[in-house]
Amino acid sequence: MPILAYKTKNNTMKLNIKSVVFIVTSCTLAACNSSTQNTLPILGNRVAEEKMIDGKLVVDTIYQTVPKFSLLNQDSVVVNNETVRGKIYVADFFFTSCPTICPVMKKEMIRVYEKFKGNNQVLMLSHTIDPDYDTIQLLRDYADRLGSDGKQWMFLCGERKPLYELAEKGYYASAVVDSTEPGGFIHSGGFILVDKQQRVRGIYDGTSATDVDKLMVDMDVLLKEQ
């Protein structure tokens, strides 16, 4: 089961119950489908779109995609939807001073990076949820410490409000400022798998080696599908 939010002994992240039910249900389906059918579901809302094809009205199903975004990476390079077009990628949310789940998440993301290093069809995007503290230079130093080349695995920052909205609406993740929590934030620990059409295909617990093993298997499945 993927982490929906970091929990402490005294506090639990409050999420919209419909969102929680959706995410849990979707991720459960992802686990079943990827293991039994050798394919991955497409998570998110679907809308019906009417099209005229050969003079006939056809109703097509359009799947939800990651919204438009524009962020800066650790080298002050703009990263947006065009950057990830035609690639699969794994997204996560963290902050460099995090004293709780982030160090474990980054240890697991290093495994993903090492497995797919050099594959030009794969990216990793780690988004800081503390842009005031996590400056470009700090993210550059952080990337160096983790052994990232800064091109395949990038560390992104942007204005807090649109970044948090991107997390919630685009990746079904959470990020909330909370001064009572260790580090001052509550955030999701999920690794979000996105396909070449920028659709979410799976969410995995970034603190669980077993779940990350499954993520890497599913990435191979997705690469073959595309």
Given for the second form:
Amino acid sequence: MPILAYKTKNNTMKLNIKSVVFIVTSCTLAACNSSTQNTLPILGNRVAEEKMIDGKLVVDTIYQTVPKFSLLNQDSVVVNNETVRGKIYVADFFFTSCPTICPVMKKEMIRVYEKFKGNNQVLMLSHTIDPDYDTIQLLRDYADRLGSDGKQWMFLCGERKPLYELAEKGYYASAVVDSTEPGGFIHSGGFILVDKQQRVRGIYDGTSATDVDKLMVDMDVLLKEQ
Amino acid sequence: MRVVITLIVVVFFAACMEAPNVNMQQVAHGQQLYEIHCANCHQLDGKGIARIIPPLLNADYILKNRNLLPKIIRNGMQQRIFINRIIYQQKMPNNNKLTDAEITALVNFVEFRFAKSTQLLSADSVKNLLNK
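Alt. form predicted in complex with the partner chain, vs. the form predicted alone above:
Every component of the complex follows; first up is the chain already shown.
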């Protein structure tokens, strides 16, 4: 079970009366950076790690990050943790022959793509959970059909087992083969928002336009983070 | 005199717009079914999604293939088809749990709303087309 952990970022403003200029500057900065009250939670487990630095005991919080992965995109290019380093991204899970929620999810992802198109700090990774049927060739066609350039919004495939594990452990998304289900799979319709340090910062319902509106607002918040 | 002519014209048009062939109750039922079984893909406005889901609204394919509609709805389809000059080839799933009456309502809703047709099909002719 992932534990919801709220970021306890440095909310106390340092008061340094030595210089008026400093206060004025920090007030201006605070005014510009309105997202300071608007930080997003960090999802997942966290551990406190105690370290000795200069003879002092320092407690460092280590947050859960997306585990190591290596997948292929629709152009047979390897996509792994290096690809997403320093960028924020939205991940989702789908399959091209999905009769239920996927078309709506794709319609919503088109909106996200249109909004952040050309922003090289933003990626969208759509993972197929049906790698047997969704070949690279088919994903290439699918990407074209959705109007994706194939670089910012990529369609990924990999071996079923590690991919399902990545979905569950990395993104808290479920992906299960179930022949009684229309299309043969159960999967969640979540859009998972990941920050520049590969920590999951939000999960949104990819079939709900209002939830996806919220996602796009939160992406702007994350982009302002260091 | 002019007023009388205008009135006659107005009454005449109103009569046309009533579209005596259209059973609005059935169209309303078709709309409910559409929202449950089709709108996910083809969207409430019938415009489809990008080039993965074809439009129903003003789709030349429907105008040219009216008689196929009942079977498309019941059996789904997957072939390369041209709709308004764009090729589509994703899979549409079947709806084999829908009754003949429900398919009739759906066909008539699609015809009325998206193909702007008032020549709607009777339950009997839908049954015939399904068994063809």
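Only the largest set of C-alpha atoms that superpose within 1.5 Å between the two forms is called the rigid core. Positions refer to the first chain, counted from 1. All values derive from a computational prediction rather than experimental measurement.
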Is residue 56 one of the residues whose C-alpha moves 2 Å or more between these two forms after the core fit? yes
